[in-house]
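Here we start with a single chain on its own, the form predicted on its own, put down as structure tokens.
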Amino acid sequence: MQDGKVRWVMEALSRYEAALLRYAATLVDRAQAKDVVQETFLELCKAEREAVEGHLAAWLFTVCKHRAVDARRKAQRLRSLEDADVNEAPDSGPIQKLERRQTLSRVGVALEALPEREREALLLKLDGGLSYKEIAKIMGLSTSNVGFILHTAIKRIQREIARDSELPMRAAGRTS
């Protein structure tokens, strides 16, 4: 790679590699996210400059997209390979779960709890500092859907903070 090109992919890696990664684990799990993002990379390598500028991040994150659908259909396949008599692990319990959510702000609490597909074009508008023609794009959606969607996302979030700051005055009051 020339000197130009290389300093184009090192500058891009430091500016959207975290937002990727992010956008990633929403999607696969974050050991694979890892290489789904280096795989990202890879393609921005072999990509023409020219084709790619002006549109960065949106390419950089529908390229991402299809790495990781790439990477769950391989790991079902593999999946469906394995004896259908082995059990695995059970799921955490509810005293697991309650635990994890006590270590998780209210908002990481919320984001995770929404729809994938909400959570996808929230991440992709938060994290990824996309438009919503660039989001409609990569999720394959009209525009108004994409802000309606994020519409949607939002208001589940302020509900679901406002209902969990209620639960410890709700329990204070019971108790006096």
Contents of the next structure:
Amino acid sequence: MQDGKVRWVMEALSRYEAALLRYAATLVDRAQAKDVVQETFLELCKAEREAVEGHLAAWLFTVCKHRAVDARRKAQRLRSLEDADVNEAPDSGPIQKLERRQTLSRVGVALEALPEREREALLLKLDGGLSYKEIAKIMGLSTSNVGFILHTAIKRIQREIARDSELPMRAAGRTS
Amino acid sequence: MSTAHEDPRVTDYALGELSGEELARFEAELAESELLREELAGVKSTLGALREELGSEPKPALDAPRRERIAEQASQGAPKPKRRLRAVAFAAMTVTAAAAGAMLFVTTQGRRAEVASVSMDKAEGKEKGTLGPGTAASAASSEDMPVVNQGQRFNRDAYDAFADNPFVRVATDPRSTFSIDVDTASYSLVRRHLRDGQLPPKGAVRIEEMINYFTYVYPEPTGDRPFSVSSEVGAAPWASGHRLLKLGLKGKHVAPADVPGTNLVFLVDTSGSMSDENKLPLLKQAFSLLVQQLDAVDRVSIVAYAGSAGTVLPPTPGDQRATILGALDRLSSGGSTNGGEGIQLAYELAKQGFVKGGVNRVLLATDGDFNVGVTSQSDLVDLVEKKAKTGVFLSVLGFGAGNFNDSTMEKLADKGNGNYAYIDTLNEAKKVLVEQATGTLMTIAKDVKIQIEFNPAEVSEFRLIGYENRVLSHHDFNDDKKDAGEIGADHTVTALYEIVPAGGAPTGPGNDPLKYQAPGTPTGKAARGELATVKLRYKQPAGSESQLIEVVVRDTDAKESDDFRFAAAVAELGMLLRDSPHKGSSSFADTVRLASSGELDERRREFVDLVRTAERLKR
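Show the form predicted in complex with the partner chain, please, because up to now only the form predicted on its own has appeared in this conversation.
What follows is the whole complex; the chain from before opens it.
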């Protein structure tokens, strides 16, 4: 009966899940990111197809952002109740981070080292293929602000790449 | 007036976000300012590096339970259709399915619209207090949200990045050990990218697969040997003074009548993304070509996998073409992919139809994105490897673009004792499935490993061209437990080594001399004038003990053959596309000259055209 809808949702899922999971991981930890992305697609199931089609990517990233912000707030509340950092995601400790970095390329390392806001904008642009206007909406910024953040991020990575080619061992470092 | 370094318009322009007057003004400034142009080039190359990085990173995916939950929600609790595959002839199928989809949508729209608006109200209510109205879930209303530019859609093809094999000094390490590779997918992938007007990502360019896409003339094997080994040495066209060693393996010919029987299980991805003209329809044509080659002793089964996996055709004799083709025709696309379940089922059917001593093979046809369901990717690779030991091999046929998981596909075929081919045209399908049907399907030797020992009296350095992900440790060569590549009937496998002759200029600074050891002293055999000794180990398809072949290579200074120059030209194109540190003096123009210096068949002519295309794109 609902084959058309199922197909549409599942196609959207295969096309955007990786980008959304990566994006969500800039806002919450990796385990939560999966929940957030699942919720995003559950939301898509309930949405009216005609209202979403044409700007599916922007819709998905918007909802994803909201769910991620919710999840983060919830996690913070939980953490303050338990007043311990046992809630730290299993893959976000310094050693795990270091290990992950070792498997990444120079550019990957530079990308991970970006300030959250810059990384978020960059992923929305390059992975999500969204316009400045769409990114501005999702991040609650002005369009020109988005341009500026992206420019800063790209310049930062450009510097990192240039620096890394001189000092390959310091790849995990961060510019001050 | 800001300096170019702080001018965010450079980024805006590179991302295509400038328009109208702003764009015109910026372009005028760009024409004037060398500094601005430099800035732009820097930003563009950083963007390129970022895109490549994002494209080559492993892609996270949701797990099966989450996926199922979403699929369930999408069908809104409606009873699951008993069969996803409609019994309608394919040509009519696409049209009717589209129409049916639209009708269903209209009839249920009212109810669904209600559900949607309720949930969005809720979402908005929740968000408003915290994020402000400007950022609330207003994305659900279409008016103020610009249409997403399809052209900017991120290409999700996944390629593993790798570095070129380096030069090795014979004085410190005279040996080179690797597993053969008969895959050809990289060439088709490169061709697709170039025809689409873009340079392929470096990770997609595997030089050995490009070289092995073409067949070269090698002597037929004699005696009991499943393949022949031959070599040719000539000038390396891109580095003056360097030599090139071309090694060739040729699998014996097996007449179709001598094949004891073929048991094929088609494992077909019927997920929604497969509906494109160059995917499922092409796949059906390709398989019908293969089915024409079969007869009564052969067995064919079909498994489809999408949201769930199902048997479409139980093991059926190969001469019942109408039944087989009918089942193929009934395949239609829809739903997501659960490859893990599908592959289990396919192996089950392969066991049922097992032909002893014959070809038993699962042919996985997919556009990539292989969701492995409850098992992880490494479990899947383990499964494929385990099944290969029981005599059921796996071949992978890649289709389509934009969603393609090249690295997974190659790993699966590699572990499954199979081949991996990428099919972009019906011609390619014919090449892989019909002309080379016996080679593609009939394995005549497995775990074929090559170890070369270079003679320090003749060679100072060497470099294996390509085979980066096939390099083995030297001690793996004699370890029969170590898996390696397979060779099929009529297959040819070619490997190239770039060689710096003894006394030639070193390619790099090299190491300091050792403090506690003197370098090895040459044996009396080093003075024989031999360039190298090639050793090969292989096992019979059902065997577990390896056999050894040894061949001596000499540099005779003979004129290079047409095949030699053509293989060198293919390597050159690969190096240019990879921007390899070893590309030396090569250029696209040289590659064209080199490739066209011999006789060209249709495939080689196509290669020359591709080089010209690459040259245009690189400008």
